[in-house]
Amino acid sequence: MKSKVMAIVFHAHGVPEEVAHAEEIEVAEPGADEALVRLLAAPINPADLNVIEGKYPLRPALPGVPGVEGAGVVEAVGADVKNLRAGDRVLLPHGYGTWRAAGVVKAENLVPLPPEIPAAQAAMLRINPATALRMLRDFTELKPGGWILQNAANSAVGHAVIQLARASGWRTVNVVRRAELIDELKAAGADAVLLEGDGLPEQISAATGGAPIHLALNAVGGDSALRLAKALAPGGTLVTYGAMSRQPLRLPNGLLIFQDLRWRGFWISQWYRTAPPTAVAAMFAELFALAQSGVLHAPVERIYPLAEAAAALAHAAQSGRAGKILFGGEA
């Protein structure tokens, strides 16, 4: 038997708040290996907005339900499901489309959540903290007390980098575009916060006392990425995971030849596709422990019901927010 629930659906690409609307969709009973999951919370990430705009590499078939991550609670399970039961809270999978009040999911794709993690915080662990953790771990060996450099430091990934680095005994130089963010990031644990602009490599050197920096994380591109590269030590690595400026990277021959810099890219969706299941499980266990201990905590500005899709999407697109915008499940 099928029932109807509310979801955010877009039938064409365009401005998110104009083309994505709340409407009813059908939900079937779970099959033998499936679970019916009710939404608790789902964030609005920049990638979600890009998907609706048609600017993201992954394009779901239309009409589509956006939402790349979220947390839910199991309402019912199929006859063959042994690892979950009604009432369990779970992390929702990639490709599901989390902006729906409820849906049916293969049980094997659901990750059980510790009950101590608040739903809103759990809903934001799959993408941004995971991206931060993998970039800090997978590209170079960071020694205790070592420095990490990043732009877009006030982003969700940037906040996670600061939190994870501090917990691991590493120090961060954080580059932002607005002066009012300096005190905010220092209060969050940033060791140094600098403003974008000419002369940034020299300011970075002064902030670190001339210490070598072997890892830089770039979410902006263009001139901002070049400034990070110029501040790296010989043999350092610049990892690009975003392109907020929509400007291409410029790779000066001298930095490659004489500094032997490494230029790498990272996309968490690709990591999930290629990582062994044991590696994914181990990462989630670590992220859950960090969230439970309070090391990982993402600020939330507002939680909207699904019925207020246009307001939520417009709010999420605004700059200068103090935290994430999320959809909350219906009570």
Ligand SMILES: NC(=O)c1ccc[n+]([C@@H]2O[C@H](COP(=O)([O-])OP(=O)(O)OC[C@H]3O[C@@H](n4cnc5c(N)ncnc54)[C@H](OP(=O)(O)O)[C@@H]3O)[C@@H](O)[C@H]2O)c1
Contents of the next structure:
Amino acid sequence: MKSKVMAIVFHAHGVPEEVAHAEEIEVAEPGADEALVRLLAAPINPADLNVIEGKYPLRPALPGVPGVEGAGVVEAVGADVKNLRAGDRVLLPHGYGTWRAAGVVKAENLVPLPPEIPAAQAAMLRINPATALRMLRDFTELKPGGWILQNAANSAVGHAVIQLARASGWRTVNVVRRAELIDELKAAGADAVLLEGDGLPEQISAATGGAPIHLALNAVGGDSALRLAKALAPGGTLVTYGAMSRQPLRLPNGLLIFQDLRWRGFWISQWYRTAPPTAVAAMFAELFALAQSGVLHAPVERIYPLAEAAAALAHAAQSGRAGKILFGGEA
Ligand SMILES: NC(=O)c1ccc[n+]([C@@H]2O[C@H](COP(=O)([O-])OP(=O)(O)OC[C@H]3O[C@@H](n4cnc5c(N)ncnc54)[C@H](OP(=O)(O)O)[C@@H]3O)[C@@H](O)[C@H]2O)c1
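Given the form predicted alone above, I would also like to look at the protein as it appears in the form predicted together with the ligand.
Everything in the complex follows now, all chains and molecules, and the chain you saw is the first one.
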């Protein structure tokens, strides 16, 4: 028997708060190998807004339900499901369309969650902390006490980079565009926090005492990325994973010819598509342990009910937030 639940649906691409609205959608009974999952929490990430705008490589069929990640609780399971039961908390599948009060999912695609991780924190583990962890591990071999440089340091990824680096014995130089974040990020574990601007490469060198920096993480693009690249040691790697300024990268020939910089990119969706299942399972186990121990903790600005879609989406698109905007009811 089918029932109806609230979901956020977009029928056309455009400005998120204008084209995505709360409406009722049908939910079927779970089949033999499926589970019915009720949403606990799902964040609004920049990529979700880009999907609704039609500016992202993932393009769900329209009308579509946005939401790449989220956490839920199992309400019922089909006859053949042995690894889950009602009441279990789970991570929803990558790109599921999580902004719905409930949905039916193949049980094998659900990741059981330790019950101790608060729902909102669990809901934000799949994308941003995973991206931070992969970028810190997969591009360079960082030595104990080594430095990492990043822009957009106040983002969810930026916070995860600071937290993971500190836990691993690496140090971070963090670039932000608002002075009021300097003390806040230092209190959160950042070793150095600097403001975007022309004198940045010299300030970075002063902050590290001239120590070489082999890894820089770029989520902004344009001039900001160039400033990071100029601060890298010869042979260093700049990993671009976001383009918040929507400005293209400019690559001076000399940085490649004379500095031999590595100019790389990273996309977590591609990592999930290509990584062996054992590597994915190992990463989730690590992320869950780090969230349980409190090493990983993502700031939350506000949690909205699905019915307040327009307000939530407009809020998520604002600059100067102190943390993520989520849908859901439980913190
Ligand atoms: N490639 C991947 O696999 C992957 C995975 C995760 C995230 N990402 C990307 O990483 C970026 C950060 O995501 P998130 O979820 O961590 O972000 P978030 O928590 O929503 O925060 C957004 C951050 O971007 C900054 N920002 C916004 N517009 C900017 C601009 N024009 N110039 C400089 N900074 C700007 C904000 O600065 P203020 O604090 O000053 O407002 C804030 O720190 C996004 O581009 C996202 O798409 C990519």
